[in-house]
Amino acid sequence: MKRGVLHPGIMDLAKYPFLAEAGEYLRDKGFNLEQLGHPDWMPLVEKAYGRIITASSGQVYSSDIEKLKDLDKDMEILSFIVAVILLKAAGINTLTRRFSLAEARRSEKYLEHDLGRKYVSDKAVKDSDFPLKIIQELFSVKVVVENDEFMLSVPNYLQRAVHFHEKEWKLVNRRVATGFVHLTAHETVRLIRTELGQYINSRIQSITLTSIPDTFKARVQDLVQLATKFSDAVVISSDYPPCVKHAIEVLEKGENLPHSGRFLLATYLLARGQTTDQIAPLFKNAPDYNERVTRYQLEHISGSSGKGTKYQCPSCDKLRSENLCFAIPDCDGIINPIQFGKKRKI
């Protein structure tokens, strides 16, 4: 991101503490390690460690940042900081992309109610202009915006409506004009929260650490073994298709496996008669995991709830246009990965 572009306030750095100006802001207030180490900054630890084990747990951290006074909006900030560098000591990327989606869904909410404000003239001053230019600047994402309505372009909808399951995605369900897909503020915003989630991770990957603070090193070592209850193994079966073991494989790293992709495991394994209880484990070390909506959308896609409709596992063809098929020659005469290790007769 090219420095000196957005010029954010500090109303701005407490919603998106992971812009790169931020730690600019902090340096210029005065702020370093060495200090944030001294025992009177403990509590500042303790918030930031508390910002990771929300994350953690599949929650997003909230405050209400539009109340705070200008120091406490530093606060909110630094917890930020530092919990980064909690992270990065502990080595741990199963909490990082946890903390880092976590951080996204967090920022997806300040977005989409930024970029709901009503324009004005274009000669005013807009208050939609400073999320429009993170999306621009972080993703090369052109937002166009037209009558309060916002508007990507068809290869950049796509690109990113691809990973997305439901009918209301799919192009032919969406208002197309002159090359433009149009959108509201929420599903502007939905659409880049894994690239937001990716961007943030990134971040604290990059950084490089030579000590932290000896205040800091009891919370790492919590972190380690909190960590340890998201390293259980996932057995993957010889006899799955490859796509299907693809999407454990994902999940077993701690990586983001999208909508569409634990669609196809969990409806491929249900078809398999396996049980929501036996199903649920596997989605452990996503970083957005919850227990009870995991649970929710499964019984949900095995029709035990709500309108009772059974989904069914995607064919081929359809994995195959959402990134998703890692086809072998096994694969070879099969339309849907449910046949895979059948013979077919064609």
Second form
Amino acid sequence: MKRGVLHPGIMDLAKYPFLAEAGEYLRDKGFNLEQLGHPDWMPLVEKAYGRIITASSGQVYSSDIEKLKDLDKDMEILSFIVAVILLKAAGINTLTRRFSLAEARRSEKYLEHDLGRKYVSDKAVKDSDFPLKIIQELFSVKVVVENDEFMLSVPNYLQRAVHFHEKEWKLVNRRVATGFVHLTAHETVRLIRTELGQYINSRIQSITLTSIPDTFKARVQDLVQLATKFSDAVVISSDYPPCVKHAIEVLEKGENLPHSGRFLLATYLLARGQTTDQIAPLFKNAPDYNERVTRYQLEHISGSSGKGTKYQCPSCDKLRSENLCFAIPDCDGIINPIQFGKKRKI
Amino acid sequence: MLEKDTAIVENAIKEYYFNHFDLVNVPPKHTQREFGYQKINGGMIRHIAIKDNKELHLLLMKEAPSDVYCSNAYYSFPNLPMSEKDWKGADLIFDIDAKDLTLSCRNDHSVFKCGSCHGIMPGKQSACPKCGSTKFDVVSVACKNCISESKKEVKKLVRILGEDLGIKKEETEVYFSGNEGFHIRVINDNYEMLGSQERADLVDYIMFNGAMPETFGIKKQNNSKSTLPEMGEAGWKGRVATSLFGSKTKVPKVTRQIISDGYLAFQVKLDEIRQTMGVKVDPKVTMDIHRIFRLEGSVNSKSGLSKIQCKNLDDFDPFLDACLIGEEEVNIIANCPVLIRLKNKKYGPYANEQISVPKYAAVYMICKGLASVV
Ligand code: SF4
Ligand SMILES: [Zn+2]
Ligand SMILES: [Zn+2]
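So the form predicted on its own is up there; where is the form predicted together with its partner chain?
First the chain shown before, then all remaining chains and molecules of the complex.
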């Protein structure tokens, strides 16, 4: 593993165990995989497993770090690393992605908290510097701090904010001056969540495991078993329009798709003749998946329940205004995704 | 276009590139850009890479293209098909066109051409008086008002680019489009990597599309706690405040009114502000990161005028400054029911008359489909 440049303390590592420095820290303290395989460390394996299970159900693992003793802080760091090893050994991408996203959301809380602390007391100056350094180092995004505001350059902001579909993230609904977008600590951190998740995911992917301790094996099996719950059985036709493909991808990654995106997906697939039974599994990977609610909503949209109004697929114009359009040349001349691939170009 | 008309236009274009090649300005990183061109009555030829000025000059002289384009994007391999070009960035571009400004003068200088018998009529008619067809082509000719209104949009845009988006004056180039509007090119490293989606959101900012009342302090509930933006604030907040209040003294009264009118009324207000203060650019142009855009200094075959840079926008008169085709007299038959002003001289109206006019006026009318060589 490469040497880090951030010089975090043990508290920082407990908060941000995905940093390269976490590995160094443990090595310096004399931990190694063989040791962790000793039955005495079984509680640690359980803690790591729990961390994954929490993530897989769309929740965020949390512990009251501020109150932990140093030894427990080590456990925080170690349980993350063991979780990574379990995931790597299980080799289930969906699970790894979910774990990465949940861990990103976990550290997001600390990042936000630490960023906001700068102005509480002088002593805390270091606290806010560290998250800024993480953001700069990991994502090459420079965040400028001015008074109690955080500022990102307009291009840096746009490259991240376009992945959100809520109207308040549109540039027009932001305070913009001389090339910078003004944000709160919360917004700044929210903006990099996906990247943080991808960063954690890529760190896990880059690890090579030769063997794992026997004491880990049962839990690895459990993870493989668990993964069968997430189906990838949905057929994605290559002739779906880009907006629909994008919506499916977001769901597949286990990320949150806004209501407007789900509506697009449902109305489009229904119009293409799929049934609610065929469509429902698509939503399985969504962080807030609830089978009953999903079915109810789908039936409502299809007009087979309630007042019986069948909803139409939204227009390209509407989708464009919701940042859900990803037009390609084949989209020329169509006004609704339904026409994609049917109308030949003039 | 008829053969004899094509000949005179192509000749005029050739002459123009011979005399005025210095006006042709290839943007920076020219070897990484894709070029394209069209010939009169011909299709688009694109995916061309150009080594240097000499090669470009040669192409212009040899082909006398009616229109020449150059990509806003830079590629590793500009001459390969799109999927293999390897996109490396693109200038931010904007297109402001008088026809998108819903101006009341449009009718006064638009000519309707019957789609089937090509008969010409000055005003809008329900059917062609000669053949009864209901299909028309609309041709619009030079209008001072259209240009001055377009200039206002350009100024709004340049101001937002500078004050809000931090793009320096030196990085913003303004061009007359060669017909009825303006093209703006921004050359700024920070913006060149933006994809189509990001540019779409940037355009919404510039056009003031999608603004929420909440952004300006108006809430759905608990409206009495609303705090409106102040005049002098940066960005849209300041502009909205200025438009709402007009002057400092009116702030308390207007504030009370707005709060009592509520959320939906404010949304309507924002929409009015969008129509007056939002910049009317063509969003499709800015979103397109693979566009080939009219080359600076080239002739526009919709008019025979040139796309040229406006160093001083206020003084710029396209019908003088961009009218760069030769002056020798040409005999044409003109059927042009509206008056045209070029180089401070008036031409027309003409009702199927044989006349002798300078070549630039002849080419202008031929390009507009309102005249033919004798
Ligand atoms: S143009 Fe229409 S069909 Fe194509 S991606 Fe956009 S919304 Fe979808
Ligand atoms: Zn007719
Ligand atoms: Zn006009």
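So that the term is clear: the rigid core is the largest set of C-alpha atoms that superpose within 1.5 Å between two forms. On a predicted model such as this, the values are computed, not experimentally measured, just so you know. Residue numbers count along the first chain shown, from 1.
Colleague: Please check if Cys331 moves between the two forms, taking a CA shift of 2 Å or more relative to the superposed core as movement.
Modeller: Moves: yes, 2 Å or greater.
Colleague: Quick one: core overlaid, is Asp40 moving 2 Å or more at the Cα between the two forms?
Modeller: For Asp40, whose C-alpha is compared between the two forms after core superposition, the shift is less than 2 Å.
Colleague: Using a superposition on the rigid core, decide whether the Cα position of Leu26 changes by 2 angstroms or more between the two forms.
Modeller: Result for Leu26: no, shift under 2 Å.
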